[in-house]
Amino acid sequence: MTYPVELRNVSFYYSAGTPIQVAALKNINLKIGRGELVGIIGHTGSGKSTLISHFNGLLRPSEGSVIIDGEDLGNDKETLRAARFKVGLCFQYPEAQLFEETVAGDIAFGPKNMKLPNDEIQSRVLKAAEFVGLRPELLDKSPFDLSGGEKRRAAIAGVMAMEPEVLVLDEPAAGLDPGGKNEILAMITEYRKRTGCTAVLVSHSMEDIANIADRVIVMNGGTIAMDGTVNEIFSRSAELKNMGLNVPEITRIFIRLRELGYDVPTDVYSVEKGAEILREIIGRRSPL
């Protein structure tokens, strides 16, 4: 069985072979299945961004192998090139990477590098722009004339236009207001639903990961410290806290309510869900 992303005994060292060598990844073994939406969390310096930079060969492992759709990225340049179209990687604050004269040009950059026919490129640009909610009249504008949220959407559209098998987003909601954050996360969820692609979301927000991920990977000290469902990971709140992480605040409230003797669930990860449960409890106790 092949996986969209597989890492075998991968280690990576910054400043390898020097006195200041640092092990950023330590013997990572990881398989990500087709169609999964995986959340990767961890404190700063835990190895999250280094890990995902291996998924399309931006970083090459110091030890071990990276296998994309059954092909080892170390085989040859052609395999590596193909992987960069199969795995679309969008870094934190991707709007800083916009550089073309027009928004349409930026979105078209990836498909052009894929050497697609012009009509296919234009079709993908329009489709990706529509999906992320960019109005057609914005496509001929300079990306630098867009608002911050529009720039973020344009950058993500550029990755989506390549129609990757694996969509990797590093802190896609960073710096956005709550409304913008929710829109971006809903967009990612809908894109994965429509295309069936594998999606990997790196975030420092436990709430964001809890709300959309099927599976959660916790990085700590360059290793995979935990790997499981949202419920499995967030039930280990004491271990997460020791790593400098924590479960969502609303979850902590419900855990505390349970400790105080209230019959409430503890697998509550969003304020909306918590409010719904409390309304139900209050409704049951209200006199007819």
The other form holds:
Amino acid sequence: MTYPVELRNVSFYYSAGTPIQVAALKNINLKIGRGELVGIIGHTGSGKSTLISHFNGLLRPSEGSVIIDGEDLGNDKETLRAARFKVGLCFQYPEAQLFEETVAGDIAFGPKNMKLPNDEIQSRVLKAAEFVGLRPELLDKSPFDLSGGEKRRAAIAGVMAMEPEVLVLDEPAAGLDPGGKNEILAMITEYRKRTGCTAVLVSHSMEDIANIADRVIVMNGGTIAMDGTVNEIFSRSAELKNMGLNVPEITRIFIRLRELGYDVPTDVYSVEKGAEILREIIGRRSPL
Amino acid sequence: MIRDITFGQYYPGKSVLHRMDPRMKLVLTFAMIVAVFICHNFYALALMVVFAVSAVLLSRVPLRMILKSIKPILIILAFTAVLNIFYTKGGATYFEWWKISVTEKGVNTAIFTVIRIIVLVVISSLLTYTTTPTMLTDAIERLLSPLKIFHIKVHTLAMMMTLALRFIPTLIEEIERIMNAQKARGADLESGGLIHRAKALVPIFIPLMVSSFRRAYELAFAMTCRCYTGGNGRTRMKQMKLRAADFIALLLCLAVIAGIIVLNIFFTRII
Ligand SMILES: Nc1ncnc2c1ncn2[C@@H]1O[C@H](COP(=O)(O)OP(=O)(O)OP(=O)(O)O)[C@@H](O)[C@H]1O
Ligand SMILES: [Mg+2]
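Right, the form predicted alone is done, so what does the form predicted together with the partner chain look like?
And the full complex, kicking off with our chain again.
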């Protein structure tokens, strides 16, 4: 059985061999299954971006091996290039990568590099733009004239248009207002539902991950500290706290209620669901 | 801020040389470079070599780094040696064939010049190994500040230099980031002919320009907001102060220079 992404004993050092060498990843073993939506959380500097840069061969491991779709990303140029298209990587603040004269041209950059026929590129651009909610009239504008949120969408569309088997997004919602953030997250879930692709989502925010991921990986100091379902991870809130992370506020409230002796579930990750449960309990106590 | 100082060849450390006042280091480096040039025989040069070796040992910069700074000039060294061996004539002849001859003087001059260049490079790279670029510009600013009476804006020039140095690592990081982002979209930067490669740079260059201008504006705004008005009446956070170590270094260097002059007088001149 092959995995879309598999890492074996991967270690990575920045500035290797100098006095300022940084061990950014330490002996990582990781398998990501087909169709999974994996959330990666971790304190700033814990190695999340470094980890995902290995998924498409942008960084080569100092030790260990990376296997994409059953193929070891050795030093073969073709395999490496194929991996770039299989794993679509969208970096932190992707709006910095826009360069074309028009938004449509920029979204087409990836598909063009894949050497697809022109009409296929056209249809993919339109599809991706519609998907991320960019109005058609924006497509002919210069990407530098868009608002921050629109730029972000255009950049994400640029990766989606390559229709990768694995979509990796590094902090896609960073710096957006709550509305924009929820729209981006909804967009990702929807995209995955429609294409059935594997997705990896990096985030600082527990709330975001809790609501959409099947599986959570917690990074700490260059190692995988925890790996499990959302419920498994959040039940270890004390450990998370030690790593500078926190379970969502609403979950903390329910954990505290449980400690105080109330019979409430602790796997509550969204305020809506929390409110519903509380309303039900209050309703039971004093039937008004 | 580790990445800020990786530019240039600063080698982080806490040795005496690292802690010396950069102004003194700069002045002494210049003085010792001149001293290398006034050496006229092997005895004087040997003293200079001893000085350079002790300085390297004091700095605790590993030999590997020092050798790295000599590597780029290997070709120049070889070239100088060859030229001197064949073109300087005098003294006993070691070897002669057709029009080519190697004489005692030629060999001596070649060895002398090569050692001299190596010492020069070691001394000057020691300055950059033990001083961050920012400290260096700071020192230059302070040493040049008397030029103010000629209405030369020393502070502005130094500020521009410091900012440029400060932003080189940022730009490198930015270029790396943009390159990675475009590579992730399948940009092919490595293969193809010249034109293809030049074209492939467009997706890197344009975002870099855009972000550089944005950064420059932001920086200018931020500086204005913090009441930056240029050099007049500006005080410093890091005061440079001459300490005992600086004066000892000064005395040592003077002693070496005096020694060189004496050795120059007492032994025959070979160059
Ligand atoms: N180009 C680089 N050169 C040297 N060190 C680096 C470089 N990039 C990252 N690091 C270091 O590697 C470690 C991991 O960095 P990484 O960017 O992967 O963290 P991260 O988890 O993505 O953090 P954030 O949440 O802030 O994005 C950090 O200690 C960082 O300082
Ligand atoms: Mg990151």
